[in-house]
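Coming up is one lone chain in structure tokens, specifically the form predicted on its own.
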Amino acid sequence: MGSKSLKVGIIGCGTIGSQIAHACQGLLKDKVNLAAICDSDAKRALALKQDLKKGPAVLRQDELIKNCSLVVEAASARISGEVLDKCVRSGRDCMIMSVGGLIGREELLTKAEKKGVRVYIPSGALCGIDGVKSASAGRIDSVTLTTRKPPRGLAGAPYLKENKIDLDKITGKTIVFEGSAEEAIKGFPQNVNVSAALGLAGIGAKKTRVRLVTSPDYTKNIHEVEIVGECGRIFTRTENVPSKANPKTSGLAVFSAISTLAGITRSVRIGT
């Protein structure tokens, strides 16, 4: 692939989108052309443009999709399904960061495949996606994700508000949620996005189990995955340092997006 042959547009100029943008003009500058950015907050998009070495065009969502060969969604689960739908209709490849927005809309992935649109879903802040993908070639009996986060990493979650769980009153290790990945994504749309990717890679969000634990003593976002099936038992543990800009986001989530983007530009890939 030639220099700067991949024309990239980023939708969402928050923590993740901004760091991907900087990587496009840094680590990936010889392979990627960051052509456009977009955000529902125009001031945030303009601020990112000014912060970059070479300012990309600030476009509306539909214009960005039309003018870029790869669209990176880094906005929110509220619009990720809509973005993918528009990319499929326009024949544009897409990388989805807010994977939770695809749960319940898995038909979009089928439509993308039929139309020849490539959909890239980074592993995010989680190790173990490769294991569940491999295990899914055989029988999988169960997939369980246990996520441990400090209280500030769960602040504002709808599930906590609905169940009147006051994070300030938690003094020790507390299980705040147990259920399916589908339920977890609805209750914690900004906190357990990894469970959506895990569900899509394996036995589905309805069958993937999630346990969410918090404690004031936690300083890292920890994800433990257990897969049991014909393959035997697989167990992984990832201890992530929360992003300084946003404690709900792990640094590894950003790195996985940059790594995926780099992989798209390569002819040789490992573990995919």
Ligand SMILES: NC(=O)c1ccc[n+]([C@@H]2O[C@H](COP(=O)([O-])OP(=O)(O)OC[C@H]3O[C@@H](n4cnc5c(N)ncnc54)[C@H](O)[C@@H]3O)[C@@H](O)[C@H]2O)c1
Given for the second form:
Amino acid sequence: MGSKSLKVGIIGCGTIGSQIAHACQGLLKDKVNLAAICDSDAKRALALKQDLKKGPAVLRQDELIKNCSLVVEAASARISGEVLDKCVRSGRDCMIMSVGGLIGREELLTKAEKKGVRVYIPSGALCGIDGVKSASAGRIDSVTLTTRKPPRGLAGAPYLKENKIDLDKITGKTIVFEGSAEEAIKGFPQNVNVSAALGLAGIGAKKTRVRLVTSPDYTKNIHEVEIVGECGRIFTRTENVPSKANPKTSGLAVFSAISTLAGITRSVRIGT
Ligand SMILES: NC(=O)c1ccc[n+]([C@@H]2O[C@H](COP(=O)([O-])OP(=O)(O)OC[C@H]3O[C@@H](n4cnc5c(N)ncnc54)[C@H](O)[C@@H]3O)[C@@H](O)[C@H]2O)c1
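Mind pulling up the form predicted in complex with the named molecule next to the form predicted on its own we just looked at?
Let's see the whole complex now, leading with the same chain.
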């Protein structure tokens, strides 16, 4: 890809979006042009614009999609499906961080494929996506994700409210959820995007199993993946440092988004 030919627009100027924006003008400055940003909270978008060396345009979502060649969604699972839909309709490539918003809307990925729109889903805070993708060429018997997060990394999840689980009353290691990745995403839309990515990369969100464990003793966001199948057994464990700005988000998720963007601009790609 030619120098600066990638015109990037970022939707969501929070923890992930703002760090991607800084990377566009730092690590990736010779490769991409950060053309526009947008946030439902106008103050956040303006603050980020002022913080950047070369202020990108602050646009509304539809204008941003029209004016960019690669749209980066880093806002919310409530809008990621809609953003992808608009990108597919307008023929814009798209990187989705709020992967959970695509579960139940997998047909959008089929539409993107048919239209030749490239959709990038970073591996996020998880290691093992490469393994499940490779294993998918053969038979997979099971994919299980065990996620351990401190209580503040789960705060505000609808599942906790519905099941009257009070995080302040948890005193030791507790399994707060067990079910499919599809159910996990519904119950914890801001906490287990990795389970959606794992599901999409492998046997689907309905068949991928998820276990969520918390304890006041935990200080890291830990993801363990076990894949069993024709290839043998794969086990990965990722111990993430939670981001200071948003403890639900891990530092590696931000790095993975920046690396995905770097990968788009390269002709040599390593891994599946
Ligand atoms: N794929 C992964 O591995 C992974 C990891 C962590 C977080 N995430 C997801 O990525 C997204 C961003 O995470 P974050 O840590 O930066 O969150 P954040 O809360 O720090 O920032 C989100 C930003 O998006 C804005 N926003 C919300 N709704 C919007 C809308 N409708 N239109 C425009 N802007 C909107 C908010 O005002 C905020 O500035 C979240 O959905 C999160 O769940 C994904």
